[in-house]
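One chain is shown next in structure tokens, namely the form predicted alone.
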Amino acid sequence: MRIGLIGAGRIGTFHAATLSRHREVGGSLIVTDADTARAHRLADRLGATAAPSVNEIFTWGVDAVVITAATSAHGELIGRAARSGLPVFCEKPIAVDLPGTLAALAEVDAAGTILQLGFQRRFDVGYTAAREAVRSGRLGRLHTVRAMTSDQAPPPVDYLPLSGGLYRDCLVHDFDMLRWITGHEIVEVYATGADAGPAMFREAGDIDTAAAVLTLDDGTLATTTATRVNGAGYDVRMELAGELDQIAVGLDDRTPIASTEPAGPPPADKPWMGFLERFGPAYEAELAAFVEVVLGERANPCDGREALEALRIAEACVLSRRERRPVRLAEIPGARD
């Protein structure tokens, strides 16, 4: 299978290495990047082919496209792949805003092509086990969910204005997990945030810490928190409590948290420091799934409409924080028919 990968940055490099090892792809990978020298270095290291520009990805006869370019280019590239009749895997988000997202999805729908979004937590063994526990009834009636994503250190300064903000860029993964694990929709949110940390966030019009209370359509209550400044390490967890039992995702000997109890577990010797380290196997599994989708061997595990629903929750949180009020999801355009 000949796959064209657009974007040779950090996540693009990781995905390219994964694809180059795949038995169906191997030496058939084509890589391009706005920085042509970077694309050539990556291709040389992996035994892949470097394309001079994005144009060649769509003219050299590839079977599928993987988009790991800058967020601002996602929508246009998804549309171009759709018009070319090509299956596409794209790192989230689909576009920088809701109108751009809806426009890209309209192109995919019109072309009848495949779009798989990179919500890698759907392939993490802990989150998968939590979904099975909830769906099997092991927890009984679910009443409370607590989710969190904490980055060990802030992203680069120049990334912030392009990120879409903490709700869209970071907490969108937790929103996707809430829907995917519980099987229920969020109907209302109330969100707040703080920019009391590094000045770079205030200068970018963003926040460094956020929290939201979400109500699901069956009455389950969920809280989500996120921060860019968690010095102890990269901490991604979810706790699900039901009438019969409760479980936790992301609680292991590398969780960057210390107990104050005399008999509590010791601090992690080697805490998680970043998302590629924490979710490396999940990233590999999602690309393996994409190859299977392209081959017609499995259904799409995360199509564009699934990603849209997570984005709508993020948009509701942005609106809630701005207007300081609860926001019903029905207020946000793009709901499923």
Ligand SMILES: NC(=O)c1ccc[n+]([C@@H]2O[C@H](COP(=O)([O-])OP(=O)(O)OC[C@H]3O[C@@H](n4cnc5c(N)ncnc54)[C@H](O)[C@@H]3O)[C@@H](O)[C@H]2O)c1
Given for the second form:
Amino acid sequence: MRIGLIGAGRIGTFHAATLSRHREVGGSLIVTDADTARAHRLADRLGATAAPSVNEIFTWGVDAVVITAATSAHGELIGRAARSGLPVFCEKPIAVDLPGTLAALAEVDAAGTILQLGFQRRFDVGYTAAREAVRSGRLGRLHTVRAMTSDQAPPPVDYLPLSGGLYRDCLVHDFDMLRWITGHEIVEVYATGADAGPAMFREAGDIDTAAAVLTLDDGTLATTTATRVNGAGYDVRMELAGELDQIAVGLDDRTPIASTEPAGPPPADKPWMGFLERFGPAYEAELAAFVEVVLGERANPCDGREALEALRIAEACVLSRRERRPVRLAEIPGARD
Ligand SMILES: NC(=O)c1ccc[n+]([C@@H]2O[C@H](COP(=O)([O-])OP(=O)(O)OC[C@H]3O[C@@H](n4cnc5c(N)ncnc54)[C@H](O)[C@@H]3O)[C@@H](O)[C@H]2O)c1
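What would the structure be for the form predicted in complex with this ligand, rather than the form predicted alone?
Entire complex below, previous chain first.
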């Protein structure tokens, strides 16, 4: 399968390596980037082909497109692929804002093409087991969910202005997991954020830390927090508490947190430090799934409508923080019919 990958940055490099090892793709991979030299370096390392620009991805007769460029470029590239009739895997989120998201989805709908979004936690062993536990009824009625995403260190400074900000870029993963695990929709959010950390966040008009309280349509309450500055390590967890039992995702011998109890577990020897090591197997599995989707061997595990719902929750958080009030999801355009 000839796949054209657009964006040879942090995640693009990882996805390109995964694809170049895939038996269906291998040496047929084509990579490109706005920074041509970067695309060449990556292609040379993997034995792939570097395209001189994005245009060639749409003229060299590829079978599918993988978009790993900056978020600000996603909407236009999804539209272009849709108009070319090509299946797309695109990193989250669909676009930096709601109008861009709805426009991209309209193009995909009009073309009738495939769009799979990169919510890799849907392929993570721990999150998958949590979904099964909740859906089986083992926890009883779920009353509380606590989700968190803590980056060990901030992303590169030039990443921020193109990212959509902390809710859309980072917490969007937790919003997707809340829906995917519980099977319920969020109906209201109350969000706040802080920019008291490194100046680069203030200067980009972003925040470095955020918290939100979310109400699900069955009355379950959830909290989510995110930070870009968690020196102890990369900490992505979710606790789900029901009337019968409670479980934790992301709690293992690499969780970067120290217990203050004399009989507590010892601190992790090798705490998780970043998303690529923590979610490596999940990233590989989501791309393997994409190849199967393109081949018609399986259903799309995360289509545009799913990603839109996660983005609408992020939009509600942005509005809630700005107006300092609870926001009903019904206020955010783009709801399903
Ligand atoms: N699923 C995840 O856990 C996860 C993790 C990291 C990043 N991401 C997503 O992946 C995307 C890329 O993130 P990153 O961390 O790799 O960023 P990055 O800044 O490391 O890389 C982005 C690359 O895109 C290129 N680029 C920008 N605009 C382009 C355009 N119009 N055409 C071609 N190339 C273009 C840049 O030159 C750069 O090489 C973002 O949308 C981000 O949200 C997802």
